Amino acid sequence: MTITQLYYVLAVAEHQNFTKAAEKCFVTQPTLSMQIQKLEDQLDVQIFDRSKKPIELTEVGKKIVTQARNIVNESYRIQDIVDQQKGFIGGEFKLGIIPTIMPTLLPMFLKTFIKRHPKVKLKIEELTTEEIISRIKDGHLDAAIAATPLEDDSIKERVLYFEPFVCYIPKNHKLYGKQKIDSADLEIDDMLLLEDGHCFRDGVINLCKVFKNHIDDKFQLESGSIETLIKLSNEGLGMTLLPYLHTLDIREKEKDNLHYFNEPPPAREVSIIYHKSELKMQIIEALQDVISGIIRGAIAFQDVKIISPVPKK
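Which coordinates fit this single chain in the form predicted on its own?
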């Protein structure tokens, strides 16, 4: 049994196709198939059901893949040990960022990080929290930036900053005249929300649930982007909540619509998250250092009330 054979098994399990897996592994399809067949012969089991289209794992194959992923990850740790010993910060690093953080945070830190660590090849994807957790567990992401806490034992979290919620209230709204907003003022049926799948949406709902015993699951309107929510609010369709960093670039004529909460304001916790196996920690720590340094100048809030992004049942 070899690490290479296990790597091939993981590739086929992911792509459910021998040809695509071979392309991913940069080998010929016959070479990959032969090595997997050798492993199956050695173990005297069938890992894949080749009669199914697409190819499926057998029951024992599912258990083998789980263990193979652990072994392959641990093999990567040897290179990690060498890199850390040499003080090397470089190589490919796959980073996921949730949609409500990507447009504001990425432009703030990316140029600085690239300049400081030119040997790191960042591959960045915008993904939902659910997609991020799945990909970290499968080894397809090295780390991610997301709202926390996620309450997942397989994921480790390092807090980067706390980002307060800010109300965006148009002039025709009943709350527009209030200088400071209380969380108890919020009504979910009057709130423009992001569509299902966004953890910021769940944070807003959880904030309202703290003060309301009953919430109707039918909302007036949902959208896929915060920019669209602002435009809809300007049309008089309701109020919305914005992450604080989104308010820094808001147009001058819209700034009067920003209303802040009484102290302590509700906020989301933003962290860099990664698998408990702690691979590529030198790059994770470098990201944390750059982002934390930059964000200190943008967010001065300390006394906040953290709202969980995990949907409440």
Given for the second form:
Number of protein chains: 2
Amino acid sequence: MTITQLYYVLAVAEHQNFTKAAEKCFVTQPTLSMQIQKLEDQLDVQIFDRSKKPIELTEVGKKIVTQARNIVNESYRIQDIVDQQKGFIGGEFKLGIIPTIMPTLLPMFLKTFIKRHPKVKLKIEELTTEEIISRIKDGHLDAAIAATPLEDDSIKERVLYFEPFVCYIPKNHKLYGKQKIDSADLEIDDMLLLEDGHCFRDGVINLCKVFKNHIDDKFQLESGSIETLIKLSNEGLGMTLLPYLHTLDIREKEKDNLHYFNEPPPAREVSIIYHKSELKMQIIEALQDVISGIIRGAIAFQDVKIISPVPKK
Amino acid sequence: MTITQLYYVLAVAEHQNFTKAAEKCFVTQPTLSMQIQKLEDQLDVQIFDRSKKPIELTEVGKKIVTQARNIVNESYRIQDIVDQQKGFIGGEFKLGIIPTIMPTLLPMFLKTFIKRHPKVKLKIEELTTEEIISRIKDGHLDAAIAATPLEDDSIKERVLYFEPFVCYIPKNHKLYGKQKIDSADLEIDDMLLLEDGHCFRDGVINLCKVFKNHIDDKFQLESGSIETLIKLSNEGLGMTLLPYLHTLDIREKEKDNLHYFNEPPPAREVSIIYHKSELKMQIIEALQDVISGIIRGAIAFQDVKIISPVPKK
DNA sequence: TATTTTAATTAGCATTTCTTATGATGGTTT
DNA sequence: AAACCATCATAAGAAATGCTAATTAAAATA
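Take the protein just shown as the form predicted on its own and give its structure as the form predicted together with the DNA.
So here's everything in the complex, that chain up top.
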């Protein structure tokens, strides 16, 4: 049994197809066929059920794949140990970011980061929290930036900053006259929300829920981007909430529409999250350092009230 | 990087000698030299400091060895998964047993076990608890039978039975007249003890300690075997305590010297212990089944008072 | 039935791993 | 200090392993 064989098994299990898996492994299809057969012979057990189309894992196969993933990941850690020892920060690093953080945070830290750590090949992807969690677990992401806490046992979190919510209230809205908004003033029914799947949506719902026991699930207007929310709001379709960083690059004439909360403002906790196995921890720490450093200058709130980003049951 | 290379690194790290390690791996010494060099080249780091005699691990080397042990052990688990799936119970199994359990328990279950599981190649070794713990941790033992609880995070325990202590009191002893002994009657100073390193000794000391706050560390007579303890006691050198199973094959004329404790009698907890990684769990469970089944007929005590086998501080 | 998709097989080449033989180094003995 | 021993590295060839290209086989699709 070799690590390579286990790696091939993982590839076939993932793509359910020898040919595609072979491409991903940069070898030909017969190589995979032969190596996997060899492993199956050695263990004297079928890992794949080749009678099914597309190919399927057998029952033992599933267990073997889980263990193989373990072994392959642990083997990567040896290079990790060496890098750590040498203080080397480099290599490919796959980072996920949720949509409501991506456009504001990424431009703030990216330049600084690649300047400070030129050997790191960052591959950044915009993903929902749900996608992020599953990809961190299966090793397709090294880390991600998301709203926390997630309360997932296999994922660790390091808080980067707290980002307060800010009200965006159009002129015709009944709350427009109020200088400082209180959480109790919020009414979920005339709040513009992001579409389902965004954790910022869930955060806003949680914030309102605190003061209302039930909510009508009849939101008429939902959007995929915060930019659109602002425009819809300008059209007089309701108020909305914005993450603080989004308010920094808002147009001058719209700034009047920003209304801040009474202290302590509700806020989301933004963290860098990663698998509990702590692979590539040097790079994660490097990211944390850069982002925390940059944010210190941008957000200066003392006390906040953290709103959970996950739907309550 | 291959599992074989990691295995070679482990062998050299253990034996601190390429030649000896090569023998254990059933390859020649140049094979080890080359493969380990290759790995070192690939990682671009020295794992061994070859200038030292005997050879030593570098700082990174130590970390790599720890991780390599992980990976190699986890790779064994794949065969384990297959065996488990097939219900196959076989292969080499290294079992440690502490000296005060070995002579009485082993004859009781060995025949039954090898009859029921003929494909298991049992390798049994008599070892102290301390040796057992370190060998389970480094993978040289698959499991062991010892007195518990040990309170060691990386070792799991499954209780096999509780074995009461029985007093062995020679005719001239002041307690000889008493039919039922109470723990409070015991005096550490005229108790014959096993020599240092036996956990049964520590158990007896703990039992006495409960009723005396300090003990004089001036035991005159100490022996390496329970058989000898009995003989010394017969010579009038003091009383002693025996584990219950040892009293079953005592000579007829010496049976009068056995005095039982008031209920609940002090007892030691005997468990099968194994690494938390649960490798070869089928065989461990098979052992547990056989031993528990056999013991059910031999020990029938309701309530006991468990005495810790580890020295108190 | 013909076509397409996909995995297995075969044969040959390239690479890797291993062994035997030998060299180098450092410490120990006489 | 010379000879010796222990121990690891190196070199060269043999065995094995892993890979590719070309082909076959089998099943799904049209």
